[in-house]
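Take a look at this one chain, the form predicted on its own, written out in structure tokens.
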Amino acid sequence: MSDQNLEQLSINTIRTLAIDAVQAANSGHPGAPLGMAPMGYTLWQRFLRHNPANHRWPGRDRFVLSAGHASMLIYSLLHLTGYPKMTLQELKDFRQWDSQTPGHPEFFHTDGLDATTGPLGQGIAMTVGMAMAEAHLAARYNREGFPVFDNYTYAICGDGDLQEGVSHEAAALAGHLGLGKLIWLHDDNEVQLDTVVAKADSERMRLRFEGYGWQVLKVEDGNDVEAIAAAIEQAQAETGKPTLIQVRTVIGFGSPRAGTPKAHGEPLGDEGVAETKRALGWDHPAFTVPAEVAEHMSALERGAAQQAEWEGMMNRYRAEFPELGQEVDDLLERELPENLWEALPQWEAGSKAQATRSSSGEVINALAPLVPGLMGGSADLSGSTKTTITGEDHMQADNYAGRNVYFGVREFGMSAAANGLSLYGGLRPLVGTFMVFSDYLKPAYRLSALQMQPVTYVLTHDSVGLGEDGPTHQPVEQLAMLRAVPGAHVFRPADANETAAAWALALEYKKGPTALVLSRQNLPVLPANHDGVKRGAYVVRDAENAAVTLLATGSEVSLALDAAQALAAEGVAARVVSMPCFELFREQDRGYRREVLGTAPRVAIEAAASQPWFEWVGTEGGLVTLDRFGASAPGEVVLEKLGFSVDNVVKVAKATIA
């Protein structure tokens, strides 16, 4: 068989596996894989460095199928290139319980995937972070003759990805940074789910991306493997700009629905599958992989050789640069220093009050020299969020080694890029903005949790205590929103010492993101209790035969302490509990939770929505919370007017125990 015929047979194998799996599941998206198959084949067969026997090999290229609805494309490629767990049976079990082939690609679920995709736009946005990571780590650790970090980052995206706003944020950042090893292939099929693209979008994509500082290439025939390959080679040759390759494809190629929205999101039906196979010249039973295709597509031998070459180079690197070699190894394993907790800044109880955002800044700068993977920045608010690593440069196109990043006013793009920085491996990204703008980054925060990525979100100006900026900038419901995300840790520390402990716990947590919710206003320094913070909640003031337990977080802990003192003056014994992290407290054994919460009626005190507190106070407990928007006035005035005063806490506590 000629090489050209073998290529076409391989492409049609990808296509038919995809439509067979969608038909077997009676669910899925057959149209995109039919059109994208030549793109996927060309990239994976001719260019992509990967080893199916070791899907986490650090020297591999990164690939993200941002158009995640086309998941059968990548599942077919994983099977054909030799990923051991991606058996033919897994393709037959597409979208079934506990299979390796869920409806959209999921990181940590299926070997060979570099990101979870499905929420459109986020896949390509994450590749910006991956490309940033490669450039940053290469600048810091590569030495002449030792390209430790030297890979391309590829994505295949659709019109839906490029219409989502996060694509604009991420692409603009990538162009600004000149990420020359970032290559996006656009499945330019002129069709989306509802209609043809022209009825929903009239952007001139080339001009848009050239305006960002990208190279834009065009492949007129998405079935032309040589043209696709030539475009990828041209993209690789452009080292100073990222590249968008527009590949004109036909959605549902070969099917009765080709070129129409009906090809997008439903099975073709038995007759439709049969007709498609006839059009492709395919005369095999369902889920057939011809032997010559299996041999041709396997990347096991090539991948093993590529990994062995990289590992040999790494061994020589370790020998010539032992300290750097150890640092790279520790970085990739996300090892933390043994003295992490001892290195934390400490504050004496009763010392000068300070905002927890300022305490956080001190902690960042104390830990940064010990945690080389710590890097990041804010959405144009580094001075306010205190997220700058002092003495380190800012990452720019002429200096990728900088550990600080100017993300610009791009909260969503920043956080999606941070997911990519983390997914690349080794780095521990931090991102910062005002707490109220967590609304803008929430979809990426959710994917941090879904992908179990240890991104740290520094969210400052955490309550109506912000003051004069008023309701638009004063968060109310955002804490409840963040706490609702499975797998995420949310800390609202009461003072500088709790903030330090929260940072250490954020760095130790490897199974998801951490949100540090920090104050703008100064807070009194309380006695340090790192063990209590580790357990999510602890008693900061006990009382014999307590009549009421005051539960509080953040700035309201000191308010609770003042209220407990006022209650004591009236003969009412009150226990005070600081609850910096609901999630950690929930993980404690029942005995510890009972010990901390006690048996007395409880009052929750937090300048945020009441909803999360019913878990701890029950339906009969008291609430000093906030179920309305704020107001513009000095912060202390707003807090008092909205009930966050000693007098009101005392009033609610008495009513609760009456």
The other form holds:
Protein chains: 2
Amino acid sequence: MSDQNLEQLSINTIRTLAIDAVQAANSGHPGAPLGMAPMGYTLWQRFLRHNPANHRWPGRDRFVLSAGHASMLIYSLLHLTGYPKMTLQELKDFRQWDSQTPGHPEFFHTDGLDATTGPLGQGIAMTVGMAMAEAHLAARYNREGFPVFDNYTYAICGDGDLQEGVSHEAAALAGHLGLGKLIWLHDDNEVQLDTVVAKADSERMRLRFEGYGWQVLKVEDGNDVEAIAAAIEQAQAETGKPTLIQVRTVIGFGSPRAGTPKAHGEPLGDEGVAETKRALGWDHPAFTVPAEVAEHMSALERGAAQQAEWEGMMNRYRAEFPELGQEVDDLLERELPENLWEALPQWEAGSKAQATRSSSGEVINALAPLVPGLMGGSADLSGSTKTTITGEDHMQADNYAGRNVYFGVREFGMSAAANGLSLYGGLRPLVGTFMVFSDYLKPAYRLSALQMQPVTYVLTHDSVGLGEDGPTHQPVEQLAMLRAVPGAHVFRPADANETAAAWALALEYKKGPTALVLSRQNLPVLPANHDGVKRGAYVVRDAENAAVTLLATGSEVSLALDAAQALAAEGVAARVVSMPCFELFREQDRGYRREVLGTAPRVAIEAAASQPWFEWVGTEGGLVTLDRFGASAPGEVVLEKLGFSVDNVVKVAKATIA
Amino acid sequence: MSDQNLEQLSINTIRTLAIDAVQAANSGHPGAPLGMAPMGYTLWQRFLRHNPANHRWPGRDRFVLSAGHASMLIYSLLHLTGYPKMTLQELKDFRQWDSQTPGHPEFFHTDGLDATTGPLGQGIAMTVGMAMAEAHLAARYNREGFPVFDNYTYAICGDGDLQEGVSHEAAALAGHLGLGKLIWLHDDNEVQLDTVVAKADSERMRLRFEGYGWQVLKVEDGNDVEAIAAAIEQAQAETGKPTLIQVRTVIGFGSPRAGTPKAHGEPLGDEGVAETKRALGWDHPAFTVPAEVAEHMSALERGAAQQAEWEGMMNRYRAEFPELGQEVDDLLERELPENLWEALPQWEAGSKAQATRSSSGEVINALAPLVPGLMGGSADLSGSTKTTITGEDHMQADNYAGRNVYFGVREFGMSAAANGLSLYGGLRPLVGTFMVFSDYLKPAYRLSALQMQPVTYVLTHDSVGLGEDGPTHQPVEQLAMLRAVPGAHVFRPADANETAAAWALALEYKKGPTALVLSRQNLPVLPANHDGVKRGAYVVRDAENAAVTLLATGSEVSLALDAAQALAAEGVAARVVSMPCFELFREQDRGYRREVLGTAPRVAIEAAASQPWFEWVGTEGGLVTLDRFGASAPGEVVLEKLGFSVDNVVKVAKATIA
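Okay, that is the form predicted on its own; can I get the form predicted in complex with another copy of the chain now?
Once more the chain from above appears, this time first in line as the rest of the complex follows.
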């Protein structure tokens, strides 16, 4: 069989596996894999460095199928290139419970994926973070003759990805940083779900991306393997700019619905599958992989050789640069220093009041020398969020070693990039913005959690207590939003010491993101109680035979303490509990939880929506919370007017007891 | 005084009012108003049609200060042009409790604002909706010689606005629709908060916007009134494209911090203010408005004349086209048909099961002829969200009369545009996407609530019951997120009849947005109980001496009914309550709430995060909820595996009683 015939046969194997699986599931997206198969084949067969036997090998290229609904493309490629768990049976079990082949690619679930995709735009945005990670780590750790970090990052994306706003944020950032090893292939099929693209979008993609500083290439025929390969080579040759390759394809190629929106999201039906196979000249039973294709496409040998070469280089690197070698190994393993907790800044109770955002800034700077993977920045609010690592550069196109990043006013793109920085392996990205703008980054926060990536979100200006900026800048419902996300940890520390502990716990938690919700205003320093923070909640002020328990977080803990004192003066004994992290508290045994919460009636005090508090105070508890938007005035005025005063807490506490 | 001197004096009055107010508040953003003052002056003095005495006059031009932190620019303009409530005292009370001058412009709080701004990118995105509204209503209602709807929509935006992803979605949509009366002035000052723009962004804005199909103009000197005016004229002359005018300005013009990030967000200090005034040649006490400026800039007379002319035309229109005139008047008042509730489709209990998204589609189509303001579309999911008004066109550049909109895969831009469509006045926009992608539009949903705009969000595929698409597409925490937003209504209807009632209530609620959270899968039809839906919750199945009360929403109401039957078979009497809208239920009197919830132990059943349910079931109630991500498999399998089965509800109910 000629090379060309073998290629065609391989491409059609990808196509028929995809439509067979969609048909078997009676659910899924046949159109995209049919059109994308040649570019998927070309990229994986001729360019992608990966080892099916060791799918997390750090030296591999990264590949993200941003158009996640085309998942059967990547599942077919994983099967054909030899990923052991991706058996033919798994393809037959597409979209079934517990299979390796969920409807959209799920990182941590299926070997060989570099990211979870499906929510459009985020796949490509994560590749920007991956390419940043490669450039950054290369700048810090590569040495002459030792390309420790040296890989390409590829994505295949669809029109929907590029319509999403996050594509703008991500592409503008990538262009600014001149990420020359980032290559996106645009499945330019002129069709989207509702209609043809021309009815929803008239963008000239070339102008737009050249405006971002990208190289833009075009492949006129998406079935032309040589043209695709030439474009990828040209993309690789441009080392100073990321490249967008517009590949003109036909959605649902070969099928009766080819080139129409109907091809997008519905199985073709038995007759449609049969007709498509006829058009492709395919005459095999369902789920057939011709032996010559299996042999041709297996990447096991090639991948093992590539990895072995890299491992050999790494061993010489470790010998030549033992300290650096150790640092790289530790970094890739996300090892933390043994003295993490001792290295935290400590503050004496009663010392000068400070905003927890400032405490966080001190902690970041204390830990940065000990945690080489710690890096990141903010969405143009570094002065406010205190996220800068002092003494370290800012990452720029001419200096990728900078551990600080000017992410620009791009909260979502920043957070998606942080997911990519983390997914790349080793880094511990932190990102910062105002708490209220967690709204903008929520989709990426969810993907941090779903992908179990330890990204730290530094969210400052955490309540109406921020004052004058007013309702648009004052979070109310955001704590409820973040606390409802499975697998994420949310801390709202009461003071400097709780902030330090929260940072240590954020670094120790490697199974998901952590949100640190921090004050703009100064807060009194309380006695340090790291163990209490580790347990999520603890008694800050006890009282014998407490008549009421005041539960609070963040800036309201000090208020609760003042209120407890006022109550005591009126003969009402009150316990105060600080609850910096609900998630950790829930994990404690029932005994500890009962001990902390006590048996007295409870009052929740938090300058935010009440929704998360009923879990702790029940239907009869007291609430000093906020179920309205804020207002513009000095912070102390706003807090006072909205009920966050000693008088009001005392009033609510007494009413709750009564 | 020469015209030119008077202009300069006026511009400097705007500037000094801004820095005096920031200084008095000791808080705010002096840099932007100093640089923007000439363009603000030019636009308002020479172009903007508005009437300070009647700030909601429908014929006015729309103006949005997207860079909301520059609020003192617009407050100064409102004062100088004669808005009665914007007294000099209000400027002195900048950022103080209950003043007319909050830190960021708040629609509904301050007369003369067309939108709330501050969350970057959304101001300009809302202007796209406003320009769509104008074009749409003009196409439907204008007649030869009767330009009922005929105004420009202007925005001033900053670099931050254009870095935000939503700027991409909005600009691409505006370019596609060829909105020729939309004009953005970009305060191109090369400085952002953290740093100079060049360190975070290397975009060539001209290419990017020409890629979107915009006209791009440049004003080299932002202090040149004539150049700014010429550019605005050129923008108006281009009727087939929106225009971006890049106005090169100096942030903090005249101040010692001019041209630096330090000028952005801090008061200048007394000395800085004095120095700035010296540089501007200003020798007056704080808050001085020279008499000639007050006279020159008052828009009262001009505005009254413009409005009178429009009113006259409208009266002739009403005479000439009585039916259309009535429709326009009703539309602008958001009048609903008297027979709204009777016009709703009704389904007999036990009739063919249907997905609530399909029921919603039927309701939309039943109401569209009766509610002329109803229009909208989805983020490329119209076939799935059933949001299309059949028999009506899709809005396109050559047909603005279409009541359907292909918003593209742009959830956030769509929702911000919907806010603009609503803010324009009269329209009742609906927007649709999958529930899980409410994450993407959350920032706009918040602004719907904060601005009290009755946008209807049709959010389908509302739980893990959607099945095969898997965790990325299965909402879990989104109900908690939406329910925590103040002022918004969230409905999760149990069946077709509840869906119809929810739609009617969405239209009746004019003080905020409504989210309709709808199933992908078919649900049995229950007996209609419109009154129950109006009250937010009601008893669906009662039982004498109920031992347990099952509270449920949406698809889980049928499950609860089946479980109640199973419990009854085991001798356990169970009441079932449907709770489609928590917000409305909270508004009921205590008596009704107690009556519905009863005194038996309670179990909450909802395929979503548990957080919102503790309010109703307390700390001891039972929970059949979901605090983990979903999985890919057929919907009924996923629901069963995750505990949404009769067996599990029965088990939890019995454990709750025990």
